[in-house]
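First, one chain by itself in structure tokens, the form predicted alone.
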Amino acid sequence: MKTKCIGILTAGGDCPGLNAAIRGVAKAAIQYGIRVVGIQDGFRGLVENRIVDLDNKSVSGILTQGGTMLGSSRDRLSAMPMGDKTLDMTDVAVSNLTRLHIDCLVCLGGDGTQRGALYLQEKGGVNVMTLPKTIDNDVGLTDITFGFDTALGIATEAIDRLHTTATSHHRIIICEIMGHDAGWLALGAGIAGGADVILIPEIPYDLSVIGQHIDHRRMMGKRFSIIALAEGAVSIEELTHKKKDKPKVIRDGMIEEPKAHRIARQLRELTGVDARVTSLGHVQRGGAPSATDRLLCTRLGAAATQLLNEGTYNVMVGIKNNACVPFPLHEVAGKTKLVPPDHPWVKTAHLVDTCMGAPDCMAQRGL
């Protein structure tokens, strides 16, 4: 089948590199003589038929811009709020794609977008292709997702800056970093920024171990500590009581402080050292993409269009051993890439005396 027209949308959270990826797909498509239709605001824009033609002029100058020129949303086709109802809008989406003569829909997004694209392909019979976007770096099969490198740099710079105030005031400072289920960002930024403690969802922590590590540092004359905390990090106690992923907990009928602030309070009580919290929030995924992400997005976008020109559909174009590789979408969707406990980054953290919060943390430093 000859690809004559493609649609492209961005879904889920915004992320550095989305515009670069849109540009990579569109400019390569124009070279092949393929028409490109931009769909605004994700799957909702597809249902509401909000489109714009993309040509050389419209994608000129967007390579360095953060966010997405097409807009984004988290709406799902399978359960989309429409007035006072929640409906499956797949048939409407398929009808609009057919009317526009779109041969394949290119979806840029993370795990939710991969699943949404697969749902559209399986239920609606539509040809789809996806590119892996997320600062969490947790999309399955691909070695890296775009947006991760930029966010890694932002989080690392934040930790760098926190060092000066931590050393000046002899404090514990907790830097809360995005990552609900996967700790790639907190782990990478923690190592690059020289954090003394790194807590990630994949390795449940024991608060007393962290307290002992901080006390040991003070005995060695180090009067400050930096903690890189993934927002989804969970303690052994929380796992035991099945409280994981609750941003707030109920105690004595009262709503207690969020996790990062709770950890800060508990460490103050354990160590007697003042502890403060900085939550990076959406700063991590804002602003211009790094050179690495611009290069990655351009490579992925161009490779995706080359595959489309050859009639390859229903795949995610990711990175494997530094090569752009098409992975069957059904093997990707719903597969979260977590940090293995024996990953080289974890071993590196232990070797440079970084506490990961686990009870056997002291022994693991000898790895």
Given for the second form:
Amino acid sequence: MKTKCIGILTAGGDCPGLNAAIRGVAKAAIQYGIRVVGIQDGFRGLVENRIVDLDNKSVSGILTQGGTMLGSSRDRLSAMPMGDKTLDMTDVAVSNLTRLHIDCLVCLGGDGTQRGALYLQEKGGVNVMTLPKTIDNDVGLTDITFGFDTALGIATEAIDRLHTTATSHHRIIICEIMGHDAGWLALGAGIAGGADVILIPEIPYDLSVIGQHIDHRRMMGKRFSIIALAEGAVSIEELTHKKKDKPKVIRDGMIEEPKAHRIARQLRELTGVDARVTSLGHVQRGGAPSATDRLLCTRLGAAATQLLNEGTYNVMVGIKNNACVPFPLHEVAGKTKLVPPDHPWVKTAHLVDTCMGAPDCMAQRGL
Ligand code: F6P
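Following the display of the form predicted alone, present the structure of the form predicted in complex with ligand F6P.
To see the whole picture, the full complex is given below, headed by that same chain.
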């Protein structure tokens, strides 16, 4: 079957590089004579039939821009809030795609989008193609996701800046880093920024181990410590006792004590060193993509279109050994890529005397 028209949408949390990927797909498609239809705000816009034609002019100048020109949403076809109901809107999506004569829907997104695209393929019989987008780097099978490199740079720069102020005031500074349930971003930025402690969800931490490390640093004349804390990090205690991260009442009303603040308080009590928290939040997802992400997005987008033009559908185009590779979507969807505790980056962290918070951390570092 000759591909004549494709739709493209961006779903889930945005990230730098989405526009570069849209441009990569669209420019290559235009070269092949394929019509490109942009769908606004992810699967929500598909159901509501909000579309824009993408031509050379509309995708020109977007390579360097952060965010997504199409808008995004986290709405899923299988359970979409519609008024006061939550409905499966797959049939509506399929009829809109049919009316637009779209031969294949290209979905740019993370873990949830891979699952959403597979659902549309299996339930709606629609041809789909996906690209792995997320600052979390947690999509299965691909070596890397786009957006990760830019966020890594932002988080690393933040740690650099925190270093100078932590040193001046002899403080512990906890830098909370996104990543959902995966520790890639905190681990990568922690190593690149020279954090003294890195806490990731895949390696549950023991607070006393961190306290010992901070004491040890103090004995060596280092009166400050930087902690790169992944947002999904958990303590052994929480895991063992299945203790929920309950909000803590500080004064009169209900004021939550978020995890990073709780760790800061506990470390202050444990070590006597003053502690502060910086939560990087959505700064990590904002702004222009790095050169590495622009290159990656353009490669993935163009490769996806090349495959579409050859009639290959229902795959995610990812990276394996630096090559653009189509992975069957059913093998990718639902496979979250976590940091294996024996990953080379973890080994590197140990080798440069970074505390990862686990009880065997000292032994891992040869102490
Ligand atoms: O998946 C990307 C991500 O930025 C995660 O790192 C984070 O947990 C989540 O999205 C935040 O989502 P939202 O922007 O919806 O608050």
